[in-house]
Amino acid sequence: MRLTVIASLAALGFLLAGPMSDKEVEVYLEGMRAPGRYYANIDAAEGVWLRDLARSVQARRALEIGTSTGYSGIWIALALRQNGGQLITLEINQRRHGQALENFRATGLDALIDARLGNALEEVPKIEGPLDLVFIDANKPDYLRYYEMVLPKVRRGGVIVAHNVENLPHQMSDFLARIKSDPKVRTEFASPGTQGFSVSYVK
């Protein structure tokens, strides 16, 4: 309860002051992970290691392959606010979508967020790249199919990273195959949360 008051109180500060700073965004980001408003996002202390990522590479041009209610978006849009980029990032579902838009809007970075509402499948060959990071956090099976989409786009020394590779590797054997294997991209593995990371670098 306390957490939903904070981001309610957040959200108003941000319609009374403007944009949020980056310690408000991140105070935010805190009330939404209270009981009730939390779905299958990354961890937080994923979220700072996502931002930092970003930063690292210093992406202008993201995209995000399931958005869900844009917990991990919020984290992706502070590194690219730094570096003066824009997210586009992709949801299935209408409900998530919504909040996921209610959620950019309350923290002011949606002139940073270009969220989709469709099917990434169909909505990715239409994005042109070159992208300078991607993140793949939708549904595992197709993860390959993902990966096979986005890597052309992607630009050398940009970066293709894909959630959940430690809880729910079962479900991308073949993506996970295909990535420690593949010459076109040099693979590492980070653990910053509990579902884990692999990390792509386009060679």
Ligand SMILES: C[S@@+](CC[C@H](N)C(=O)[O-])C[C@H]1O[C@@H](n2cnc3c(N)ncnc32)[C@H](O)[C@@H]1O
Second form
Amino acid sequence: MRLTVIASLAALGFLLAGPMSDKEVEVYLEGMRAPGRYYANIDAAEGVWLRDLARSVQARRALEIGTSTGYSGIWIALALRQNGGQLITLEINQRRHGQALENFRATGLDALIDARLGNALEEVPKIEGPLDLVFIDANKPDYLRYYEMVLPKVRRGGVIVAHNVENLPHQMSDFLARIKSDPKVRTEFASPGTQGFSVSYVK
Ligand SMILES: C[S@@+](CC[C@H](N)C(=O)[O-])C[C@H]1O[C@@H](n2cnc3c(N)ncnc32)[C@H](O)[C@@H]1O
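Return the form predicted together with this ligand of this protein as a structure block, the form predicted alone having already been given.
Once more the chain from above appears, this time first in line as the rest of the complex follows.
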């Protein structure tokens, strides 16, 4: 309840004063974790980590597969705002896509986020490279298909990040086997929260 009130005040502040500062966005993100506003999002420590990774590869063109309510997209967008970049994010569920649009508008980050409603398996082939960062966080058994679709679009030194590699590895065993053996990438693993990321740098 308290977080919802804080987030509402922060959104009202945007209407009155323009885009939120990074600190205000972080308060808004806390509010997004309130019951009823949350859907399978990464956790807060993972959000910080993802933002810092996007900064470290100097991402300007980023793609997210699996928007949900926009929580991780906002963390990525914080890095892109600093780098002068743009995010395309894909979501198949109309309701969550709508919630994400509201959240992007409320934070004032909507100008740098192109949120598309649709099936990523159909939408990704329409997106042109080069991309600097791809974040895969949709249907787990499809991770290998997403990976194969995006790999040719990611620039050398760019990165393909995937979520839930620690808590749901059995749902993506073909993907995990590929990223560990594919000579086109160098893969590391990171555990800033409880669910785990793979981080595949394109050679
Ligand atoms: C784990 S949630 C994403 C969480 C989000 N990345 C975050 O941390 O805020 C996965 C989302 O992927 C969406 N999804 C699943 N299959 C999809 C597909 N084929 N195309 C687009 N979105 C899909 C689901 O509807 C769900 O909202």
